[in-house]
Protein chains: 2
Amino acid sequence: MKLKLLTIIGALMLVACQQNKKETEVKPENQGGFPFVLPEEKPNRQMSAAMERIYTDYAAPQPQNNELFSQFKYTEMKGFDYNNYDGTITRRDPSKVLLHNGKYYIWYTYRNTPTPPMGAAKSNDTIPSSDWDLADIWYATSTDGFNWEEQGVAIKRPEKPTVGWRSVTTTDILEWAGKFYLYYQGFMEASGKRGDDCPVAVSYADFPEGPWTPYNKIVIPNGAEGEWDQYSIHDPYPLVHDGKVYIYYKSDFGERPDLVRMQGLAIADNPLGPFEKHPLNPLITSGHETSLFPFKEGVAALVYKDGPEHNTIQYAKDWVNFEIASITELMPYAAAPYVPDAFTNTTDGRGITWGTAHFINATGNWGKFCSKLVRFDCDLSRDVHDPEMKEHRVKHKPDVYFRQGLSKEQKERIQKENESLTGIE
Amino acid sequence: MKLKLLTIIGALMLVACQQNKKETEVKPENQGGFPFVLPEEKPNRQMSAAMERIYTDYAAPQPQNNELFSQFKYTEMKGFDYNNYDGTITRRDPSKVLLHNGKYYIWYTYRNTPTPPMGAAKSNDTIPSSDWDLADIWYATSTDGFNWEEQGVAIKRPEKPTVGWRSVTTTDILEWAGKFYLYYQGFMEASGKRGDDCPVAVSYADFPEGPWTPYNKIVIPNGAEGEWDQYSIHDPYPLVHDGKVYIYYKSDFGERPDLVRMQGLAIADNPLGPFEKHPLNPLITSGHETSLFPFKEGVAALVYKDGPEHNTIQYAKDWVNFEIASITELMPYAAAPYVPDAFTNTTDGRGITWGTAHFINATGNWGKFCSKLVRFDCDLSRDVHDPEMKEHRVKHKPDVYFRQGLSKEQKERIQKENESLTGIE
């Protein structure tokens, strides 16, 4: 009797298993149409490659439920004078926003020169070659992130031949063991002589207001001859991870017209180095400047402007191997967010909601080239849920499209192609 | 002697093999920095995930060398009157461009109603609910693609209760065995009553000028209850592949606020059907309208506006399983390209360089809602090489960003967050 029961149970289990197996083996043509309500979890059915992907490659099948998807909104930053945008004053490449004693701090590249940039050939001791030539690092503070008070110079370029004597630019901030460190590009020749060549230098201070003590040595050197970062280490961007200083940076490489911009990582136990470059560099293949923030156990990056994966937000759980987390648009350039947990050695990064960025050539007048700072807002935070930031698209008016018109050369090409098709001249 | 020689050769080969093996086994920390000139082919070294990807996931590691990457340029289409954009005349959802006897043809949704759209509740026999309610299908011709002559109606909506009696919209053209077929959405109620519900109808003619004979039957029916396409079959987009008619289409599904738009495929041996839906539908998970073209042995799609993979160009070698071929921006909406090999049963698709699209709510005035046609140009062609179309980014002026400003609700949220951080009200 007992044996018989066991046999029956066994048989039933076998049938159940076989049915289970059958369920996963349903042929596509017999599985019925895809369900009307998009399943939140991957359904047990055969699907197209693209359909598989929305369940495997993104945090959620729809962007509005993806914490690493956002639109970006833009607001003027008040409190800065640009000399009527005549090209003699520029502010660009801001640092991350630091919150200290109830005040926000940003540092940025500040140029105030007798003329606008004139190119490398016409540049001299007072005439800048590029928008970031003959610059110093200035800073400003704010209590609301919209209205700013410029505080003046933080780091002046040093005397020749100290690193950065020609220009100090594109800084970013680290807070470490109660001290503050500004990393920046230190130019030893006018940008544009060969390319945009520089290593990274650093200064430190006990307070965000300074005074800043220059280390006066290269802290992240260029790569060896023939290596991707042999000429430039740009946009040093420090975060604290794994008890260490992680500095992501960009390098320009390749030969014209195929210049390439990619991003790598250098790691040190101590803010003054030595920094060791990651052996798998470059880690991010696209984008222009570095913009990252801790997210969950990993790090997220804003990737814009250049390369095959521009207009994406990427994520690396291991801080090294980045995957596309979302595709978006109208992203901020040189984005430098307020990252509350940038220096907390977090393993539970909360994300970002705002920061500053820049518009290069703010008026579009190439003879009066200057750049300006701008505030951006977004929802890439696990603690904020702003449905307006999760709309799938930017709505542009037609004039935005029409401004992207055909050039004379393109019109001529099109006319020729058209004539060969229609026979009408 | 012979044996000894063979032994030596064997030993040498063994050493060679081991050296080869060693080369691929170099540890990352011993492989030196990544080379200064980006290799065109995947180099034999250990790389980060993102770096691997540019060699495996895209046709070329840089966008300018990727035939399926392009920017988009926009030009006004001359020859259309919109009644001063008062909302009573709309033209939208154009068909692919057909070249026939030296002339370009497009068909499109044309609404000419006594009032602008008033919503479903206020709609009646003459007042439209939506921009595409109470519409007919009109057509226009051109010899250069910029200047158009409107020719008038192609397909009038039929008498009740024939499919499409309420509105015929969003058409696309097929040329097959010397005849022409227009597929279109056939509405049997004002759009917005429940959603935007319709099946697909078809008319045929011996010439692009017509006269068009309505088939007067549903040719692509809605799915069964509970299936993704139970309510709508939108944007039927015919191509010829594998000797058959391939119609890609979109369906709206899901429940508010999580409405989803995806695209599927229906295949028939004959333009009048029966059409069989592909068992792996949906095939494209993002985008809004259907815009595809043969490319090499496969098919490429413009994917814009909605979903996790908006702002991409995708490619399916097997016409079913789509992968991201490139990420771009400012894409045309309802893009309907000139596809020279749309109906040639090609296995060597050459790509596209232009087409027409639409701007919905062309003036931004919701009380006078109407849409207009626009021409777009691009270089997604294997036969054209236009470096301006391969620039990595759209350059917008600051006002384009500032127009994407914070809403009142967002400003209030930000102020509260800020107060909690700075302690300053």
Given for the second form:
Amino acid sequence: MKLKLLTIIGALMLVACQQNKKETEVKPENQGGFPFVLPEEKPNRQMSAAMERIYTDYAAPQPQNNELFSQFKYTEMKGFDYNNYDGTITRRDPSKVLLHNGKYYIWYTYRNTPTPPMGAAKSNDTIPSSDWDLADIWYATSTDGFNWEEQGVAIKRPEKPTVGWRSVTTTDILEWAGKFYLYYQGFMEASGKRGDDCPVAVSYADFPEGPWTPYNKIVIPNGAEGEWDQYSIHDPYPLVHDGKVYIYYKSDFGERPDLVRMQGLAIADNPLGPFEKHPLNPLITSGHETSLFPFKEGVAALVYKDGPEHNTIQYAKDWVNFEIASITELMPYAAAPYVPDAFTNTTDGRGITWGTAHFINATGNWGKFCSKLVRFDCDLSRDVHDPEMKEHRVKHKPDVYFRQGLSKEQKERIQKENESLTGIE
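Starting from the form predicted together with another copy of the chain shown above, please give the structure in the form predicted on its own.
Since only the chain itself is given, any partners or molecules it might have are not part of what comes next.
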């Protein structure tokens, strides 16, 4: 009886609270216009979905106050020769920047072939199918991040049939317990013949200069037949979190022209594995490459180019479930930032201010296709406040827009539409 009475009282109190809320709730038509000065905190009023979103989905209602919003500035990296950009030498897909003993290190895909890429059908042992075919991994050092000295090969393609005999590409660096690990894609055939088929391989060294010892085993295998990552594990990107090695990666799945790029995660207690793929993969539904950095207790991701959420910076407090933190523009292609706390097991990530990236088809000449390394700067740091980096938009000169002109086919389509509407040929 007592329990029944308490239940009735509780129900009556709930009804009273709901009634009181209805009586005090201001109807939209009676609450007056929205404040002229945009409140920093969410105001106590009914709002549209868009207004609700800027307070619930973003760190700040205005981009300049959002720590995970930035524009990006680009600078030439000196010290690299591209053979007059004739397509025979390419440098692309750099690793994140490592600072060791007062010197910056980057590793990258390096191709030096007799011809530019000729496509899969024309490729052979010396003619590359793609910009990253028949490539090795080289490295360079710098003391200022602008002027670089190329040091030469770090990971050379192994002999057939070892993983990577056709090409080793798209590397990234891990520092763990006093040793260094380079993870990379290992191609066993010319790219383009069957879905960019490649798993992840690794080499390790006692020093950033090497010598590098190949593990000669696949550390992150392709998925099983029919799974999203059955053909490719691209862009392995290691970070240290919770005392483990977290490697984020990208896969291309589906068939052209409906190919989809998304990103997943594999975790291990040891740099050499075994790695276990996260059961919620894919974790990021967009982006052409993997590029992440610890931020506060979670991890932030630069999500550029492909997919419905391209040109965004995303954040996962739990390192798994990513949400859009900001929307930006002119993001770096294959961004490889300097991440000071990439390997410190931090729970207080400070963010990034610069890194390297690449420009693909640097001259716009598809018959002499090559890529070049470039430096980018930004303000995605909790320790820097750069108002210029927080400007809301990039101001382009007219020629930038005119270069995005109509194609021949589009002009013909428009002409036919006009003729059908006006009757004038």
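In this text, the rigid core denotes the largest set of C-alpha atoms whose superposition between the two forms falls within 1.5 Å. Quick caveat: nothing in here was measured; it's all calculated off a predicted structure. Positions refer to the first chain, counted from 1.
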item: Rigid-core-fitted C-alpha displacement of Glu419 between these two forms (angstrom); value: 3.8
